[in-house]
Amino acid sequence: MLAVLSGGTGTPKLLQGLARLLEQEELTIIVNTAEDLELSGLHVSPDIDTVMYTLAGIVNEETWYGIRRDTFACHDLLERLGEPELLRIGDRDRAVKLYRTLQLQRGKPLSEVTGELCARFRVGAKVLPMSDDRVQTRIDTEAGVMPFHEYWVQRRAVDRVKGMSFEGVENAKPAPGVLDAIKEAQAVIIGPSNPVTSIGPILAMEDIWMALIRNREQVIAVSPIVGKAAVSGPAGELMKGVGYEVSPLGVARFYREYASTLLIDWSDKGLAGKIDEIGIRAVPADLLMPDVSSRVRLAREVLELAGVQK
């Protein structure tokens, strides 16, 4: 069995090439959740469900984010109404986070929540959110302490980051089952998702990185960083807002005491020394994943070495 660390975008391209190589039951998939928000009543959890709609073959890949060719009716006349949205929300996307929302009210943890929806949409994985227990990201910028998607979507990150925080997570305890998969993986991914707000709620809880420094030589690390820029999202804007350089060095000086192994782009080959240094094994690859076989490419290149032969 293998574990993976998702968040974001990146790392569901990464799960689309595992699943084209494993059976989905050998992985499972700790999902961030502190971008978790309410929106027009919903409980939303935006990495959980791209994870989920990647394992289910109906995610929306010129977004990654929704469902492929969803209709988009109720989002668009609640604007007209005056009550326009954060996200955009299909309808059928809609319908999930309802669901979602529903049972969580009838007094179910998410990660049971999550299990019922990967089953009903026949993914085979076992997609678990890192914690049951509200967790939140607040960044911090020159114009105020704001959530997350306030500082992505609707500032379109023109605010310059300061620090951040992860509210609620030093009482967050993890969700069942995902101590257990980082103990008994038989390697631990952590996917090229943005280290900061993606990868970083996860590690900021206690029991997790302690888990994942007991497991340190099973912990392969992909770096979302390519040369001085990140592949996509704000990665850049908040290592920098943070103290880290942008760079794959800085990749592997912020999962140092996680990771043994950290896959770098093969133009970035000649940090592969600095990185060695820090005490973490530098790995060119071709870490570009424009399309499914490029991502079958390097789903293949971590499971050589995460010993897994297929």
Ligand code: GDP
Given for the second form:
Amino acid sequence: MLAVLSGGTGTPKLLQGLARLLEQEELTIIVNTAEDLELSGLHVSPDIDTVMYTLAGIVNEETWYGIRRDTFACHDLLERLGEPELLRIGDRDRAVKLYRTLQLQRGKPLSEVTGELCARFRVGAKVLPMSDDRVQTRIDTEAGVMPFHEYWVQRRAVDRVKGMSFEGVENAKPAPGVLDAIKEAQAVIIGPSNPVTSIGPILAMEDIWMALIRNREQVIAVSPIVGKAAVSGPAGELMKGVGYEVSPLGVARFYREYASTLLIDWSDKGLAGKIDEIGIRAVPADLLMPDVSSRVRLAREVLELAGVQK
Ligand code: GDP
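Moving from the form predicted on its own to the form predicted together with the named molecule:
Time for the whole complex; same chain goes first.
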């Protein structure tokens, strides 16, 4: 079994590749929930939904958000009624979010509801929220402290980042199955997700980072940074904001305690020596995944490093 730590864009691309090479049952995905939010009366778990839709083969690959070819009648009407939504939620996607909200209101934990939804969507992989407890990312900017979606979606990352916190993380427990997955996995993959706001909240949970450190030899990270920039999204600004250089070397410093291997892009091969010096083995590969074949190719490299025969 492979455990994969995931956010909602970069790692799902890799998951698509892994799912072409492995039985989904061999994958356990531990997903960031610190960007979950309440919107239009719904509990939105953006990263869980993207992972689930990806493994179900229905994700909208243009945005890595929502369901492919969804309709937006409800969203459009809400807007006309003067109730604009921060995120554009499609009709079928809304049904999923509404189902989740109703189940949570009935007292079920998020992990149980996620399991039910995955079963309905015939997802064979085990998809686990990092925690059933509420953890929320707060970005500290020059314009004040704000939730991640206000910083990224509403204000388009215009504010200089000074730091961040994960509210509630001190008391949050890993969801059932998370620690066992890390302990029992043949390898743990830290996917190419935003280190600070997607992987950061998972690593901020004490029981999880302790389990990873104990298993460090089996932990392989994939850099979401190629050259001096993130492939997409605000990871660069956020890394800078918490004091890390925006480069694969910065990623290596971020993960040095938890991971023994870091995949970097061939174009960054010149940094391999410096990365090795800080105690992480740098392995060059083609890290850009614009299409399915590049996702499968990178997944194959990851499996080889993990010692999984394919
Ligand atoms: P979020 O939840 O939407 O923020 O998604 P993630 O954190 O999972 O993904 C965002 C990260 O994915 C960014 O830091 C990107 O640099 C990275 N990313 C996106 N596409 C690729 C890709 O093709 N290759 C690599 N290596 N990283 C990617």
